[in-house]
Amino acid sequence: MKNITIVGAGTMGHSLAQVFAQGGYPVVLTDIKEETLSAALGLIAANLKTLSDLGLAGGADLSETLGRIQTTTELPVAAATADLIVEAIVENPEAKKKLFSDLDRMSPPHTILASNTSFLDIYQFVETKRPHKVLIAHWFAPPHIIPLVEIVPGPQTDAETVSAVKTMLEGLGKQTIVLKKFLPGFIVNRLQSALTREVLFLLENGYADPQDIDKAAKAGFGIRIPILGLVQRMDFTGLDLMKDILKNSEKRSQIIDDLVAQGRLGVKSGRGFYDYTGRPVEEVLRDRDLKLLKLREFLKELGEL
């Protein structure tokens, strides 16, 4: 794939293309206003300053960057030569079915068309004539910063798009998550809406107020996110400790039984989700202790602890 279109230069649409400009690949950014494309390009513009002032940009020459940007209010000439297209438009199952339907009459036939959606099973509306072409592939705000993309495949998706798409994104340095299915929200947002759902809970019933609750994240389980992620958190605590608080809690998790009753119980027994054995137990601790330790560091020096 050498030649990217993006639908929509809003919120994500602007940051898309900057990501594949930056990667090397020529893009056309399309939108059906012309002040929209304008902003977009002063966004994309400040965008790149602020990493060449941060040492960030790679090298890359700023104006050659821009330069690989083309914008047009014309869908059709965004379509004509695209490899592949990124729609990034509003959150409106009938826009997205209507556009869809437009680039595949629009595009070629061997052009990928994917869904930047965060929540809508596209596959239920979308109509196309390559359906094996046609994917989610969720990015995150911002995208010339936050690695991570999801790639949702549909029913008829098949590995060889899939692969391609993965492949070119890993390629940009991005970190992909391929889903087995779809599910609405995929990983992240649902991980986040459960965490807002708590969050508003403990508010609107006076547990605690906003200030103490975003302390509680930062200085308690946030800091151990970025190194422990959430399963592997569990393997640190001990997975027969983790089904003694389900079962204080009166819940329980299968999976979790079915480990304990393997002997895996985190990295104390050398197996829990993860793999530990051939290295010490203090050698692993001693790892985890050391990332933890920068880290919460550096959050100082940000005046975030």
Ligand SMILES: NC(=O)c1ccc[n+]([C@@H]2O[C@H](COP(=O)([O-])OP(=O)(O)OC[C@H]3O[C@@H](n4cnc5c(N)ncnc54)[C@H](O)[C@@H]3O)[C@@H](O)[C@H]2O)c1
The other form holds:
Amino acid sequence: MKNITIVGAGTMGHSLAQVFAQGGYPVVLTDIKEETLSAALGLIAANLKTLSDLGLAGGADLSETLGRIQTTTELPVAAATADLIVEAIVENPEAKKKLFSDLDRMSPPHTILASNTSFLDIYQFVETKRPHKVLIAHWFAPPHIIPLVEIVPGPQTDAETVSAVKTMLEGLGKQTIVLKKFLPGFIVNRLQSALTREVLFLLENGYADPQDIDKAAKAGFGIRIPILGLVQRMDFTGLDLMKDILKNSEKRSQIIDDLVAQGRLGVKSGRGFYDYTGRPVEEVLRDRDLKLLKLREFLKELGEL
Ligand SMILES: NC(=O)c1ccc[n+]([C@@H]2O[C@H](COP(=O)([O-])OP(=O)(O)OC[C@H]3O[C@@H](n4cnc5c(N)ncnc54)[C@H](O)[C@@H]3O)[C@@H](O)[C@H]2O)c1
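Now that you have shown the form predicted alone, what about the form predicted together with the named molecule?
The complete assembly is shown below, putting the previous chain first.
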């Protein structure tokens, strides 16, 4: 894949164009609004300057990167020579359905069509003659900074398409997850939605004010996430304790019950969700603590703690 087209130049689209241009690909950025396209170029230039100020532009010449991005409001022009088209238009099924039909007609048969939808099951309504070349590749704002892209194949997406997109994204320095099948919100937005639901519950029922909730997130559980994630964190807590905590709130989890029954209690027993065998508990804890301490001090330096 060589030529990239990004459709939609808003919050996501401008930054997506930047990522591919920084990776050396010629990019066509298209939108229905001319003013959005000129604003997008201004935003990309500002983003590149920020990266460059921090020495993170990877030695790329900024004007060369910008020079790889062409803009047009003409969809047929944008689609005609694309090998990969990334759709980042409004989160509206009718708009996406129409766009995919247009792109299917206007782009060469080999072109891969990727949607950046956050929640929509595009496989239920998008109609093309190339369903094996259609997939969801879900980025996070701002795409030129956040490493992850979730790839969600549809029932007809072929393995070759998934592997081509995955290889390309990893070549751009991205981390990828390939979901086994479609599920609204994928992984990240589901986790975020669960948290948002609780945040709104706490606020709306007068349990805490916004500042306290954000303090709880940053100084409490949030600081552990970059080091332990969400699953491994339970290994450190102890899965037997997790089981008791669930029991006390009249809940249970099959996976926790099974692991506890097998004696897999987490770090303290050498195995939990992860395998720590051969590593003394002290070493596993020290490794965690060194990273947590470095992160804590760094966040203090940033004024976030
Ligand atoms: N904003 C986020 O944080 C975020 C994160 C991940 C995924 N997404 C998804 O990315 C997509 C875009 O989101 P956004 O926040 O960038 O939206 P946005 O509203 O900022 O940008 C959408 C752009 O698409 C243009 N557009 C609308 N219809 C078009 C068409 N038919 N052809 C060409 N351009 C068209 C609009 O003019 C607008 O500039 C959505 O599907 C959204 O769910 C957004």
